[in-house]
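The data below hold one chain only, encoded as structure tokens and taken in the form predicted on its own.
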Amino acid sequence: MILTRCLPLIWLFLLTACAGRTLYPLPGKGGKGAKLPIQTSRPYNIAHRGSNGEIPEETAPAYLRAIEEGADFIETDVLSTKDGVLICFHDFTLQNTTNVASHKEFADRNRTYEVQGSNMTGFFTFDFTLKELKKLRTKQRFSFRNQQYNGKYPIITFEEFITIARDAPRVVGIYPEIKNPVLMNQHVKWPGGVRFEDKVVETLKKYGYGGSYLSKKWLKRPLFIQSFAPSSLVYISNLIDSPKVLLIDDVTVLTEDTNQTYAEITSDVYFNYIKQYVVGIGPWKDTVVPVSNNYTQAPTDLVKRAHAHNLKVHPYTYRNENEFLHLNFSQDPYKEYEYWINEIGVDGLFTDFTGSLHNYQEWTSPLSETSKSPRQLLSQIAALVLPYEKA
């Protein structure tokens, strides 16, 4: 009976909210044709390799569904072809994530070569041409995801990456990795000396990139550029302005340019060298908060330490799946997001699942009065209903 009497009341309710927005939005253009800017005020959803746990990784699709499901920045990794062109793709080499195996007219690209001490066998993407590469089609890195894009979807150059950005209804950021430069340097020559992060630089500039963080101009365009070797960041902060972030693997790891543990590198004294040349540090989540048989352990101070220094945070990578989630939050990767951002205090995340980080936001800290959460609609219903339920 009370329902009854308070459905007009509710109808109205949600006619009203959902008149100025939807439930999750998705922000698109503004008024007079305008692109809605990003947000600053909240870590930043980073859409690692896209949407990968929806669509095979770093191709267009997964961008576009990462966009849809409202990331702030798209991330990618920049390898170069044998013929200098710069790709979006994760690994140097090409069996893992595409079907070049089945191409019996490539069967002898598969090569071995040295990387960091160590002989590595397979097809190197320093190997073929674009066009070549474009002839191949990409898939699902892990068995236990969505295998129906398979052999759907080709490699995408760097640009084609930048396109899909600039063209999204709303201001979309780019989080390009100079990827393995050491390694392209030695196998991809360019013209008169120009160098693997020279090609990156001069790319982003072509396409309008540049700008201090925060500055009118990056947010216009946002930026960060991020590399596991601090020499690449070091060098091309000659170039441009726009932030840098240093990449951080686990701490016995050693970074490929400098033969140092990232242990050395994560050091107050390192930290207060490179300070000058990034605005924050991408470190591996397990090396922030360790784990032992499946559970996180208690915190290390890596997160304190780079704040004092000024340094943001943005670790990697955040995945839906009961493979990645520990123990300690239940199998729900809320619980991990609530954890990384209120408990530890993370300004960015990189996550393969784009729209769980995006609904949890929305859910818990919506960017303005106007784009009111689920929860507080359900509480104004309930403050609606309540004089009904006490008559």
The other form holds:
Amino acid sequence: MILTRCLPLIWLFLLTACAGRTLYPLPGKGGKGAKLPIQTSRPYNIAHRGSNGEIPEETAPAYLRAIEEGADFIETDVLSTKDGVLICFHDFTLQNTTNVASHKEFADRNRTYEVQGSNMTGFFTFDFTLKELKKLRTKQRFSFRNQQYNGKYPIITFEEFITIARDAPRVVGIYPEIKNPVLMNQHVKWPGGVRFEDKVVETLKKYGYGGSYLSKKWLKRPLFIQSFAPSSLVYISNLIDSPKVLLIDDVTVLTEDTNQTYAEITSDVYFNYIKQYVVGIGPWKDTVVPVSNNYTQAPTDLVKRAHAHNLKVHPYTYRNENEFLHLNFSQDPYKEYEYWINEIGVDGLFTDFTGSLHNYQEWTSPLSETSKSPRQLLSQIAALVLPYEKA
Amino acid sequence: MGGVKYCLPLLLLSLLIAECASRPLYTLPSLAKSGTKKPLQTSRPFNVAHRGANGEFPEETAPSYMRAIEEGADFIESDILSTKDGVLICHHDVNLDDTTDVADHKEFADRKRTYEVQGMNMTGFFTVDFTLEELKTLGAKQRYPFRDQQYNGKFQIITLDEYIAIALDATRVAGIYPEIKNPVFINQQVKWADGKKFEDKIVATLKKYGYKGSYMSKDWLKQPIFIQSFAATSLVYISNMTDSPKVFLIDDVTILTEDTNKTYAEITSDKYLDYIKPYVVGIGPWKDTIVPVDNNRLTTPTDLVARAHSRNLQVHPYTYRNENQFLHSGFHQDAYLEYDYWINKIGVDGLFTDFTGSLHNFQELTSPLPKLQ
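Compare with the form predicted on its own: the form predicted in complex with the partner chain:
Following is the full complex, with the preceding chain placed first.
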């Protein structure tokens, strides 16, 4: 009698025991304290659009590969879809890095818009809903890079990107860019007068990002927010205390939001102003060290002045291919890393080849030598003192 | 009294001349005994500067070789050809079109000829149609348009003697790695007095500068050398003349040997390796035949290295280049990954590289030489 009554109960118990969540945290998702922390003793290895030297940019595999190869940060450009979803994508048009052109159903989306003063024609991200974008497949932008993954991987959302970082077996930072905010805010409207920048910050906060540079909170979830638009960085300065970086384009390009020249935004006066809002600058490397006849010339004083204002410098972009390497580097990307890290003294590098930079850093400044635990330091000091003890 | 009057000024003058113009009685520091020079490293694969540091400078020129030595090359490599008047020069191609400004020299316009070289007709300006004096009026240029063009027209073709002098003058022991290049063609086109052949003349020059000694002998370590050739008969021919170590070069799988018309399969067979073994210390294969490539991806390695090593034959593949068009996909456009693969996975004994500095860097970073006590 009692047994048949209890049977459903027993069945329910068995069900719960077998299929319910375990009471202990999964090893892969161990307490944050158990993860190998981010290194802070040598310049940051920033995986520019993921490991896009090998895999189509800004895809999940490109980011996973970068983490595997030792990136300190995975970098991305945040844009918006038609329905206001934040995605990871560099160009505001889709034709260079996806197979949109082969999707007949979207043929009528080829449009012309004015962007930063010039007319541009193409398939714009903000003319597609997320669902539609997810039908597309990415392709490798550069013809001289590996084409074998073309058509395989979809565009990912900003949230998916964050999840990749969060799920990594060691602490991996993220480096999202508020990309083309003027264009995004023109073409995408969120309810309640919320702006593109608000949505980016909202997403970051949702996943627990925050904390000033090198704070305990920041070290758990390292983050730099970058943008070419200083007004966007200023706008979010009250919303989130995470470190921000002002990107600086070529000497002929005006800022997209404030129409300021290169000379203006790299002046001491401007550094004095902007350093209240950012921890560093991200300049195009050929403006830091000008190039003539494909040879680097004498460096400008940009890095010196930035450092004098306590601003970090994270130039972009380092690439292995000889077409990008200036001749004095003998077609050797390691020579280029050596120059920028040891002679120019930058604090981080945006690279398309995470593995090569990691290799270089591991061989020339291995972490075991540059960052020691207190115990290691003490034993090292003891070893130094010992010979003199019995003097 | 009169005698002294004459002698004194003469004596003083002589002393003055002697003081100013004579040789010092001590040896110049730069010509110190080679025993004091930093020796050749023999504990890791040889860094062979293929045509000098030709990633940076026009190939086979003096600056290219000096740069290679500066960058850490163990050996500087060269191809020996001949001029019309039988002078041995360093030049890779039998013709001058791709690596010199000969096309700009109107005075040589009528030297354009067609010859059959290794079974194919070739048209151009051939080294064997120019005397040394004429060749010296040409300016070398960078073969590849994607490499540094700034030295075009600045440097001359050098002779075998000049190349050897660069190696001997180096402040550390720098080996040479000359190739007996296109011997069949050269012997057809150039005749030396006394019935000597191209190979004889090369060996004579090497001996003149004191190159001798079997591999790793004391003599060899003072002046290291490998003599290389695609023509096995040339290597066999000189085997009695010099005990310097020789290396048998092996071209692509479709190419027949220029002297014996043998196939790749034949000259890499166990039988042939057993035959050639008494004459050479190693082989120098084209790297894409050791590890075949499909769609720019490396496939499974062949057993060539294993079979060579089992016969105590060294393997020095060619050629390693930094540019991404030469790097196969698995290396992610990173030449150091290619070095890592060939040195640590395949286990080669030497590498012909266009980028001496990069290979040296890689080796210094991953297998630094033990510091001398």
